[in-house]
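Given as structure tokens, the chain that follows is alone and in the form predicted alone.
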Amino acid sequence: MLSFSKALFLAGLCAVDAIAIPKNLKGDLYDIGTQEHLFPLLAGSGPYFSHPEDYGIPIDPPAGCEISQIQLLARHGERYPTKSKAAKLFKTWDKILNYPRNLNGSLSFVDEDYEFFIQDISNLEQETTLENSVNAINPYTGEMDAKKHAQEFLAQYGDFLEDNREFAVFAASSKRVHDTAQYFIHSLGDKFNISLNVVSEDPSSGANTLSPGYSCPAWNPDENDDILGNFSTDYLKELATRLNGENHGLNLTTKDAYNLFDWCAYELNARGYSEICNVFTPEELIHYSYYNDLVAYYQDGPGYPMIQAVGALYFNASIKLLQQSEQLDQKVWLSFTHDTDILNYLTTVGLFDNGKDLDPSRIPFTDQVFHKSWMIPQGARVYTQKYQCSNDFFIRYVVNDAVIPLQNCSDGPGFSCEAKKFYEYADQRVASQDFFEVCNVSSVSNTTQLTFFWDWNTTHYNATLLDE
């Protein structure tokens, strides 16, 4: 029997003509939400989850207390692959696809009517919509989670809205990126007056974007190969071997097995469900998880001592609103952008970062914290709370539903930051951080201020948007 929801889901199906039902659709409808376990295991690729450890601190305000700002941060929904991940996962796709013999063991479902996700090349680098995905059940599409993001938003602070009703909304010039605001946008409602301002990634814009690592010559992605070279790559070795040997000739190399592990994520993304994911035992799906921990820890996060100053440009804009709040009309600051801007930012505010470096020998399941598909899914949200309490002032983080305290400033209600205490810590996180001179950033651009958050009503930002 259908639960209520998948019901309720089907029956909305008859309004949108546009959209095919798929020729598998009763087994899509059993197997659809099965897979949710792996979500946290998927490097950031796959579909929004809350994060695991919320330490069962209540997201509203404490009792007493009353939100003065809110600030957001999120990425991008849910989308198909790059056009460069697209390639790899082609190429994988084809070598399976024209296996001369039937397929068997975990992949024999490739002969069983199997369509690949990828359809249509338009899709690449976009959002998944009700209308692109591979079917119409899909739950998990970047335009959905956007709406149900919006609509749990208006439920978390609709009192606080109220009095806030007009506000600039901010998007990185990426399509993706500035269709998810939209998403949002549109499901706020129209009792809000919202003006939607798309600020460019292009390197030029220097330090005035949501992207700074775009205008960042000096980053350097291989800084740390050495290190993660460390890390051994076995899992894809028997992984490859497993599958060979289930289908002799085949010849799945390790950079195959690898790419297995895209297609699980992606699809997920566009069909809801994925075949692909249940070829993987858990040792692999753990073992692929912490190497991607790794990747973005000595690429994006503490483990690259320039991160703190990318991370730094948006930190600083954030603590000047939360500063001004009190002058400010606008109470109410929502930006998009991408997954490492965001892994940037929380590096300089130093929540996931207990000061131990991530072991590329070994996986430290009890010591630690950073994990980057808990920090980083696709829709990740991080709110900057300030609420006041009596005469004081607090300040504390929510990632992903979760509140999450930091790590030395955690004694006011609901395990907050008293303003001033804040306000010091932060200095601390920015000392020496200059983000213009750090990144080298007069070699593309002049820029040496972000001020989108202060001009906008004067500038009216509209960069060309990108599909990329």
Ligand SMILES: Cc1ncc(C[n+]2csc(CCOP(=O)(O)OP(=O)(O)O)c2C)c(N)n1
The other form holds:
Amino acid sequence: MLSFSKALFLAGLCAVDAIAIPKNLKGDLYDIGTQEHLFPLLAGSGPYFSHPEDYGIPIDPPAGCEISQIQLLARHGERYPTKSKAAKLFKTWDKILNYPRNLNGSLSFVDEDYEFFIQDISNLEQETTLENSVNAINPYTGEMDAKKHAQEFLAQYGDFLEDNREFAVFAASSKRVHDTAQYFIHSLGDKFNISLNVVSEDPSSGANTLSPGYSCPAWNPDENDDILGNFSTDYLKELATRLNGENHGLNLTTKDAYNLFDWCAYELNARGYSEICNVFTPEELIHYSYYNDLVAYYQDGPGYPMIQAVGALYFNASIKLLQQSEQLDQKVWLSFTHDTDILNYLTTVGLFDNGKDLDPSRIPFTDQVFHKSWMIPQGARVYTQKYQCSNDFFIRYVVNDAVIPLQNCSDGPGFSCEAKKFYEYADQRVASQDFFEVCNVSSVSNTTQLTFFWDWNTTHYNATLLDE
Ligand SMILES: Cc1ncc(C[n+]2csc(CCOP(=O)(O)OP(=O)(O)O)c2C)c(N)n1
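Can you switch from the form predicted alone and show the form predicted in complex with the ligand instead?
First the chain shown before, then all remaining chains and molecules of the complex.
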């Protein structure tokens, strides 16, 4: 197997190439934007897209209602692959790069001045930015996503923010999460006085965390492997067989075939366009996407009962903030974290759960409300709106630009849930869900409570940033 550095060298990274403008990047100018229909099929690894179903409900509170509190739980923006994912991608890339003859068929683009999209391993784990993008015309950087999101936030909540210009923002201590929060804050501009609090992801933080996944030693990734193992991998076999058929002796395995989907997603984040995305049939993309829905459902969603307790950590804090909104000076609560933590929280809220477990033996299509990529794409944003209409308060959720009404409580204005009814509903969801107990947190920490929303002013939250 090739070493990491050799792979990078072969990928055309030697300094002498720096001035030449590769042909394929010129082509990007015309091709960027043509692959957005694929984003929902890329398991949340590709660029941000709005929730495809918005029920026609405007995200502005109805006329006559006024916002009284806003909460946001957001994922970091578009990023390069993690180190562990990149190691897998390089194995597959090495195989293709070292193929001794010309590549035919859908992989022939590799022989046409193609340069692999991971050009500098120091970018792994990090946000994509204008500066580190493979192509500077890439419109899908995490940096731009966060800055645009902040401008949309300003446009959406401008009037409310007029009187709420000073607040604390919270980010988990992964560098990409922190950077997203920082881009967002910078984009808000200098009319705001914002203190960014970096909350440690270390398991020793216990319950005082924005990333409960890292504080949960009892979570078992293999818990539902028996169910997931029932999903057919024929789509990967067919893909590998087709590409090997075009290039005799290439010997791509089903693992290689799987890696191609990640290559596609992350290249879109880093370059804006990806030739490898064009090798898949619609059927292969749909099977890949549904497989990832299954994994998310059974590892971090409603298919794994302990997740209710994991998501209850943030949900409990959110409920408390909503209940205290009239007493608290701070009315805007913006937090940034990782995908699975948001998914765990949405699971406890119960927003995308119709009570029917996802079936590993068939794709349910019209019967499916749980779509991983719709909930947690790169740059995902889950807003909780509390607003007042006359003398009453109402609560509802806006997930990735779409109002998602609660299944059993949506008869308030704007399909919201009246506050008292909401608290009853929420209390049922978190009843007997004990994060500390269920996750066996005591084996890694003595910290039993999430307090940073209330003690940030006196406790200094400035954890060391992590490249993970
Ligand atoms: C409840 C739970 N505990 C632990 C894990 C293990 N785990 C896998 S990914 C992850 C967090 C970061 O994941 P990543 O895929 O890098 O997300 P991103 O930063 O892209 O949002 C954790 C804690 C988990 N998925 N779920």
